[in-house]
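Single chain ahead, by itself, as structure tokens, in the form predicted alone.
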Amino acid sequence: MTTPWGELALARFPEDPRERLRAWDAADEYLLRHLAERPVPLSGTVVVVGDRWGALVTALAQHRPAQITDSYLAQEATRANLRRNGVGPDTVRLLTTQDPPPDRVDVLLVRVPKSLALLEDQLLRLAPAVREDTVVVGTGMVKEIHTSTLELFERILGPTRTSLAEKKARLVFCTPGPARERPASPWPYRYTLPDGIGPVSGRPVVNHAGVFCADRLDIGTRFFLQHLPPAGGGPRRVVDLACGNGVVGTAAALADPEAEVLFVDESFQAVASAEATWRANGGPGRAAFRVGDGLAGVPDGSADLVLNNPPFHSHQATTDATAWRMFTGARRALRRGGELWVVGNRHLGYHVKLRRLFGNSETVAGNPKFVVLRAVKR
């Protein structure tokens, strides 16, 4: 990436030589150009929220910024990109969306996330640290910045306007208002699940901001919950892979109290939600909670059952790379005879990938939109 201060070598994480998606886009470039061309003082505490692959904090490393992200992959990409460009690991302060934010913010740079709820949550958390003279600049692609986005900045921080578009990207300028009255945060959000979905019917679920379908049960998960495998004949280790709010793993724990359930997601908000959901349902059985890149780090042959509802978007890009990594990791982590159960949109053709990896794939259930597939490690 070409920046006003020189060239940077950047990559996504995990690095894949076949990956054609870049680790930055026009919105990142637009923000960095603005910071270099305008008399924006980058002094004091600089905070960067939502930096997707570390491009922004790597470019601004000389100002010793703090990065706040919900993504484990983004955090690992940032570490790798800092090393790649000869920047010391202690130059950037790496925080998650679950960590306490800095007490004071002098410059706030926001990469607008796909989730409006996550933006709301982070602005509300940071607002007490924002001063009247804090410089607040957001950035995003035109399709990511809506009237509701601007209203959120205005309601929480102060008067807001946008720039002209450049290469389909825009900037958001916000002038913090004096000690304004702000709404109370609605997050985490808790609701009761509907009936007819197995062991979790009528039970509570807890969602932190930014988790997929945080205010309702999505139809794919609902279908999956209606067709989960029966409890095993003895103690077994179950993995809820890409666990989201943990409702699938909690259902497995309620159905089989002898099971040990591992909840895994790359989102810090998701894993916090999964633990809160599991605890809200009495903490059935034994459970562990892990933020990471799929099943990386999980011992080979250690799982009896993997339950998976894989995402098929990486920010705004549609890709099957994430699902492929999850299926590959599941095959490695499963013992012989262990099973991977997957729910997905019918048109995604996951059965083809499972047959290539496992040599088998069986349709357990299906409707016009979704299929539940089962693959066995032979």
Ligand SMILES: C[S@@+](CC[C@H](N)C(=O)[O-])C[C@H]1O[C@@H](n2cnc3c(N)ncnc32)[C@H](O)[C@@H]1O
The other form holds:
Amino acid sequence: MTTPWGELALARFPEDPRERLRAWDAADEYLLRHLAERPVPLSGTVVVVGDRWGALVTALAQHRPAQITDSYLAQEATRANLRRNGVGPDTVRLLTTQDPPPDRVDVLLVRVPKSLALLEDQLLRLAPAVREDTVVVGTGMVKEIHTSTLELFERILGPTRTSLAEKKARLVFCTPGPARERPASPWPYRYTLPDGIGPVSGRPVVNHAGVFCADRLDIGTRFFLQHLPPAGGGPRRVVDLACGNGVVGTAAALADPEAEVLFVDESFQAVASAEATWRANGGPGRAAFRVGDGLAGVPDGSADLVLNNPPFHSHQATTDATAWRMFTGARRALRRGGELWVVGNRHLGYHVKLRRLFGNSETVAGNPKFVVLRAVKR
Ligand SMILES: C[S@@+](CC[C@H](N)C(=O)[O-])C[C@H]1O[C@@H](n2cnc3c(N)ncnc32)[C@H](O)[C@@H]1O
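Please could you give me the other form, the form predicted together with the named molecule, since above is the form predicted alone?
Let us now look at the entire complex, which starts with that chain.
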């Protein structure tokens, strides 16, 4: 990426030589250009929220910024990009959405996230640290910035306007007002699951801002819950892979109190939600919670059953690379005879991938939209 201060070598995480997607975009470039051309005093505590792959904090490393992200992949990409560009590991403070935010913010740079709920949550958490003289600049692609986005800045921080679009990107300028009566955060949001979905019927689910389907049960997840494998045959080590709010793993734990369930997601908010959901349901059996990239780092042969509703949008780029990584990781983490159960949109054709990897794939259930597939590690 060419920045006003020089060239940077940047990559996404994990690096995939077949996927040539850049680790920055016009929104990152526009913000950096703006900061260089209209010198904003970048002094005091500089906080960057939602930096997709670390391009912003790497470019601004000389100002020793703090980065706040919900994504493990973004945080790992940032670590690698800082290293790649010779920036020492202590130069940028890497925080997650679950860490307490800094108590004072002098410059707040916001890469507008895909989820409006996550933006609302982040602005509400940071608002007490924002002063009247804090410089607040947002950035995003035009298609990511809506009237509702600007209304959020306006309602939580103060008067907000946008720049002209450049290369389909736009900046957001917000002038923080005097301390205002802020709405109480609606997050985490708790709702009761419907009936007819097995062990979690009528039970609570807890959602931190930004998690997948945070305000209602997803129809694919519902179908999965109706067709989960029956418990039995001794204690089982189960993985809820890509757990989101943890509803699937909690159902497995309630169905089989002997089971030990590992909840994994790359979103810090998701893993916190899964833990809260499991606890809200009495903490059945034994459980572990892990933020990570699929099953990377989970020992070989350590699982009897992997349950997976894979993502099919990875940070805006529609790709099934993540699903493939998840299935490969599941095959490795399963013991011989262990099973991977997957729910997916019928049109995604996951059975082709499972057959290629496992040599088998059986359709356990199907409706016009979704299929539940089972693959056995032989
Ligand atoms: C379709 S949602 C499924 C959530 C939940 N299991 C359900 O059925 O409601 C997919 C989840 O995958 C997570 N995810 C995306 N990429 C990931 C990765 N590389 N490793 C782990 N989880 C990932 C997302 O954060 C999201 O929570």
